[in-house]
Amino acid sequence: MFNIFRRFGRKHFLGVDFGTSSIKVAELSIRNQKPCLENYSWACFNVVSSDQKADEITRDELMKISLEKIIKKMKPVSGSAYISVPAYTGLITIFELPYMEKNELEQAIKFEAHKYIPASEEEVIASWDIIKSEADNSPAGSGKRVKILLVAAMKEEISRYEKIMKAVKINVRAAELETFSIVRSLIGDDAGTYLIIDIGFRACNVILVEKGVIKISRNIDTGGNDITKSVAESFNVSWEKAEDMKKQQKDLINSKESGVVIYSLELIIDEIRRILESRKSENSSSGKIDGIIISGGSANMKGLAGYISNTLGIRAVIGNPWKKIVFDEKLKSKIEKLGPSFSVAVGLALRGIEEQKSK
């Protein structure tokens, strides 16, 4: 955490990321028309108070006291901040409908939306965007179609983290999944086609992205922490001996004598599979993929991009969100290890510098 760059007198911009065991915060400021870090800092969850012990306080409030330590050592300019809500608990979607007028379209919309959100109208909150509207080349066809972005997270999830902001007298200033605000850290306006791999404490989001629109995301149900659990079996050690070896400038992953047997991966990698298949079946000519990017805090597991890179057969490397914000080169090195695990809070206080520069 550090406070080098700031100025009271620029507007700031903070990134509030919820994980599962942690919470990052970024908060940023825009300097000659780009974005720049003023600071950051993170807290675990198990980091309590000594007089308190995690078994007896609710998830939530572990939260609350991890932020309030956060807002404490940050003493951030913004009073507003965006917030994340975790992928697996939202939903992201893409459907085809007929062209139709806007009245129409809406009343379409939440009719479709029902088949794929498992909850009543008033349990969550949805949104929706046109992201092309194309001719319909078939022979049956009647015109143009309209491929909708659905999206949608529960009421209940999103108020559990505005009464926590509120807590650390935080206004909310908006809340979105993370796996918009990894997309906007990691890809931004790139054109290219990518596959994101974003491994966090307890699920996997991969999500594909083509001209920075999301396509697919698919969230699996295992995590850095059942990463760590295998590599603890495998060597008979401690979940904090694991911890920390995934830690260390040792491949685990490729060497032989290691004989680490990593199901969690093997999960994913076939899920991945199963999507760039199930692409390729829609559309042959849309199935180069530019490259894969892995984010969260398992990212930078030694070895774990080339795993990936030759069990696929696509180039894998370490997403960086801190490639389009300037910072002290002192920090550098700091910046560097800390790496993709900041992508969603980056992501998050980013969105707050579009929006500006917007207006």
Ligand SMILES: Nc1ncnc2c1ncn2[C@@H]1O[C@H](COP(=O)(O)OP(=O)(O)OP(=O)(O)O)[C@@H](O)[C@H]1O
Given for the second form:
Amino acid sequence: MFNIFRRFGRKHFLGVDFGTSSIKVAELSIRNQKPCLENYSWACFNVVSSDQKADEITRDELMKISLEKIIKKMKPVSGSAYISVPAYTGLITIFELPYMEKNELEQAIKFEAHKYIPASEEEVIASWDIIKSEADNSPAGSGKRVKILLVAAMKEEISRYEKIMKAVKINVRAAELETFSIVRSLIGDDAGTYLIIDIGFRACNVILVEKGVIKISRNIDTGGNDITKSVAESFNVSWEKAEDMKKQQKDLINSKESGVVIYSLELIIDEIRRILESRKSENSSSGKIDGIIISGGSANMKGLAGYISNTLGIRAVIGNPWKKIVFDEKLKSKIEKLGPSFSVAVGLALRGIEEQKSK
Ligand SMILES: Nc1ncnc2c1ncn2[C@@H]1O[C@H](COP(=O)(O)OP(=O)(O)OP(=O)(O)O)[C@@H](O)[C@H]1O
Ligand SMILES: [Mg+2]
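How about the form predicted in complex with the ligand, since we already have the form predicted on its own?
Next comes the full complex, and the chain you just saw is listed first.
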């Protein structure tokens, strides 16, 4: 039967980023072969300062209500979406194995993967890729080693978000760890070596990318909420007041008189130093880092990029997921500010475009 959708292909692509404190949604289309921003929206949940974690069921309910509002407002053209799973609920790691024949290798990977995944086989969805290496053309037993990129996500976590999508009557085309979405929107096919620091509400994801391939992905259990708490403690103000102060134009990080010590930033910097040191000791041929890209809502904090640049001696910039997207000029100032918060949602929608193009 003649299939109109097949002939013309999908033209709209929806990305839904389920964050700890908010949901961000972006819809892109392809026009004249270029990705265009059709629509975007976001909603914050009512997260409060208290240390006691909101009951997960309540949180899912909040997410559902927020997403319903967004969808009602956006009226997306697309009936299906790409969704993200938080980086800290999954795992991305690289390990090495001796070079061997393909079917043997598959067995060896399965065996090795168990050492890295702290859950049973039934609880996770795992996949792996062989990273291209010099061993590609070597015979088995030649002493060469292959590098395997292992990715795992909790089934339970994915099904939580699938349920929420079902409630808003949008199909899920694919789910991925947000790390991949961020890399797609902020780096794409750039051949350089970059460190991405994504600082959200709850967590921080540090990602090392070489020639578009993820080489390291570390999750640090600290984020924007901890920054707010540090500000609240330093100034002896409420969480809400500290949240406001943090978003103002005053540089609380670098100004001596503010006297704020932000432990989260120290933890993040320490982890990055460890990554840089281990690269040095591995004597990585392409050891140089071309730049640091900051992403997530906290990237907008005044003075953060300067602080990271000065502390690590590598230029840090705020990530811009819109750089390859065509959009209405009138939106420029609005979406530029939102940029680092939308790197996941845009990266998800871009996956749709990539899949469509490769058909
Ligand atoms: N202008 C700003 N200055 C400083 N911090 C900001 C600013 N705007 C937002 N934030 C902070 O960004 C954080 C939210 O970031 P984001 O929306 O990326 O998190 P999330 O995706 O909900 O959480 P996570 O990624 O941890 O699951 C909050 O802590 C918020 O206070
Ligand atoms: Mg996030």
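Only a predicted model underlies this, so the values are computations on that prediction, with no experimental measurement involved. Numbering follows the first chain given and starts at 1. C-alpha atoms forming the largest set that superposes within 1.5 Å between two forms make up the rigid core.
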Open item on the list: Superposing on the rigid core, I want to see if E122 changes position between the two forms - specifically a Cα shift of 2 Å or more.
Closed with: no
Open item on the list: Superposing on the rigid core, is the Cα displacement of M100 between the two forms 2 Å or more?
Closed with: yes
